[in-house]
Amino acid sequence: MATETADDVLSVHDLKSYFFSREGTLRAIDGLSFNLKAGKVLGIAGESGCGKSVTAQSILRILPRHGKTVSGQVLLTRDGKVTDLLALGEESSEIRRIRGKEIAMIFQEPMTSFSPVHTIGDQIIETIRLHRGLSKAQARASAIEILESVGMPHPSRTIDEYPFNLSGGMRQRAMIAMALSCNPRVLIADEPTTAVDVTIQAQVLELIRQMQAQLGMAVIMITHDLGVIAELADHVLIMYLGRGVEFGSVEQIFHNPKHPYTRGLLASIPKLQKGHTLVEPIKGAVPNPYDAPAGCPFHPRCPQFMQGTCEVTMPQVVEVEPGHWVACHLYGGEDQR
């Protein structure tokens, strides 16, 4: 889903990874496709369930136990060279190498991702020793700017705190300060405001907006929140039972929207009107991923559902605009509405 230009630093191709259990088979990510430019933000929306945070760990080569990337490539371009991801082994040196320096992750609950019987200061200096090669004195001093740029009130003392002592608030800046230790080329944030109250969430927001204008990086933004996509995205990719269905700009994607599914989406965004709050919901749930629909994953939930075609085939993705890409049987072949 849209086409691979030259300033691409990350190209997603036809991802597929799967869960195995004794349940049967899980299909978490199944055919995605997306590219990342340098210096922009991706805006990655749709409801739980759709595949969002798998794609992150996809991407990094984290997927938990009995997740397995099944096919695919994840194509990261840096100084003219192209390295596939999944080409590397899950713990090779390279992979390891990568995760930290080349991209970094924010994960949607800081205190599950740092380890409580060490300091937040021990932690980051681990990162920037093993990704800068620099000594103990000069990654501590590091780690005091970074807590610094981030916010941290009064760095010099709060890098020898425990997780446990911090503020949600202050352990998200610190999980960020990690992330942007190594001055990664791309940032993936997982649901970055989920664990801290609605004050937090804006002051985070716009510290990553800061922070990703400051240095230069491509920023993949994972959320249910379209108004964070509004906020900071250039472009957005909207998913659905782990595959896209939309990608376009995000005016595109708000102004122009053609999935009904996107629509669906931005349609359920609550309104104000004479007082009362206005909420239309999506119909239906998403399906049982163990137990995915035939033709068109959304076509049980469709207000423009087709019979005969959109539980028959799966839509091909097809170019409605310039830059802007759908998959939906609504804009295939001659029947285009």
The other form holds:
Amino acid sequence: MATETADDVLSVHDLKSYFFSREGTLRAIDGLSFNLKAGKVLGIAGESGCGKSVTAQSILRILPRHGKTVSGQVLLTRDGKVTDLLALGEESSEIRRIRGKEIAMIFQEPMTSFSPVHTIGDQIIETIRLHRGLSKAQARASAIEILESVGMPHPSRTIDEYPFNLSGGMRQRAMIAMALSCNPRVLIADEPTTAVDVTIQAQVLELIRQMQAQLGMAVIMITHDLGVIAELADHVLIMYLGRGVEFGSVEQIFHNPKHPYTRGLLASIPKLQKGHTLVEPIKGAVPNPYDAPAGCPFHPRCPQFMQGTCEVTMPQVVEVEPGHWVACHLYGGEDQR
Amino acid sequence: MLDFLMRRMLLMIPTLFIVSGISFFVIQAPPGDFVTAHVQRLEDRGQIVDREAIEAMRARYGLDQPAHVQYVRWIRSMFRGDLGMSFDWGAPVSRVIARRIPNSLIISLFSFLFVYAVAIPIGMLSATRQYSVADYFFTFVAFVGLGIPNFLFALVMLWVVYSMTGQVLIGLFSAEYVDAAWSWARFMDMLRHVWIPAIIVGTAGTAKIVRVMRASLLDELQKPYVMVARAKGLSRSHVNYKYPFRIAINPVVSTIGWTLPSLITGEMLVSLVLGLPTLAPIFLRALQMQDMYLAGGIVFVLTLLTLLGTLISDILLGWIDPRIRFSSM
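Please supply the corresponding structure for the form predicted in complex with the partner chain (the preceding block corresponds to the form predicted alone).
Full assembly next; the chain just shown is listed first.
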């Protein structure tokens, strides 16, 4: 989805990542394409199980044991030089120089994302020393500086704390500090606010926005919360069952949603009207991913289902207005199997 | 940490009291006492022992008192470091035990080293290569090891070594060193003999620890922090050594507490089969002869050693795991 331009820092083409198990093959990502522009925030939204986190793990090549990226391209542009991350070995030194340095990631669970038996300082300093070649003392000073910049109270003391001695909000700050410690070009934030208290969520989002503006990095914000997207993102990718169904600027997606699934997602955000809370849930549930429906994967739940078309062929991606792409038979386009 | 240590050591005192009390009364439980057993033996040889002599003997040993009085006496003398006299050996219990205990400790120590030196790497291999041929092979071997009783394994080993080399692997020392004082040569001679009982005693424990290590590491390998560490750019082997291996070892360290008692009982059985000069044969004899102070003294010393082992495992665990160091201590 979306045309390539010179200012793309990361572009993903026809990515397919599958999980192989005794139950069969799970097509977690099945032909996903999108572009991330330098210095911009791309929000990726969709229900649980649509492949948002697997997308992030596929880009960094850190899929869990049974997962495998079977095809596609992930192009990282650095100072005019383009590298296909999928062409690198999963354990090669090239990909390891990119992980944590060029592309850093913030994970969902700040508690379990840190080793419980090492101090947070130990784990941050490790990243700095690995990529920036600093001495122990320099790396420590740098880590304290970063902790301070993410608003960690008493950084020179908290650096020696174990994760279980910190609050959820402080742990997520430490996580963000660790991700930012090597000035990445791209920051992937995988549900960074899901596991923290509501009161902390706003602080974490504000911090990411602030650091993004300060460091000028590009951000992929993965979330199931469209409110987070509306607040932070420049562009939005809506995912359903391992595919992108709609891509556009945040205004296009929120004011002129085209795909019935996007419309359904927007309608399912609780709204207050005359004292009543109105929620319109999308009917049905996400299908069993081991047995994805034929044709458009959304057709069994779609309110605008067209017999004879939707369950037969996969809709093609169409540009409905400049920069606004949608994969739906309602908007025509040639058939694609 | 110091606070924790003090509390743990204080807790050992009531534990020792309870164990010593229970074992004393269990040893007392069978009908008769040492004098009955002794007289029985004399009469078997055709000697006639008159009643007065028997009563005099009872009075001399304090066996005419009720059991609880004997217990209090025993405990009281224990506070002075006196474990009492062995009726059977006619010598202080402490001296009888002291002569045998180094051999018991050596076998237990070597089987302990064997257990952990073998189990930890195999457990790690099994977990990192889950469902591989190596994993299945070691799992199979571990269950066989777990299933074979120690005494049977000892007999099989005796036969195997005898039929292959013609040597009878009985005892802990070669003939010329049995009664020699400790020296480098005697130590080396002991090393040549100790591995057989150590392996026999350790097999079952090894199998258990392999399972603990494997399960614990499998758990850790899929924790989010492993993916986070890989996302930082660390190589997989570096990640494994620094994080999951390090954390998965904690449950293994806590197994030391329950491995020690089983090693000690395992050592007892194997020593009887292999005829090793450890505490086991004299313990068995003391029980048969109702030589209660010797039997009680051995139980006491074994309990003390087990408690010390558990204490050491707790200290180790607190040392390597900050979550324990910072909580309830």
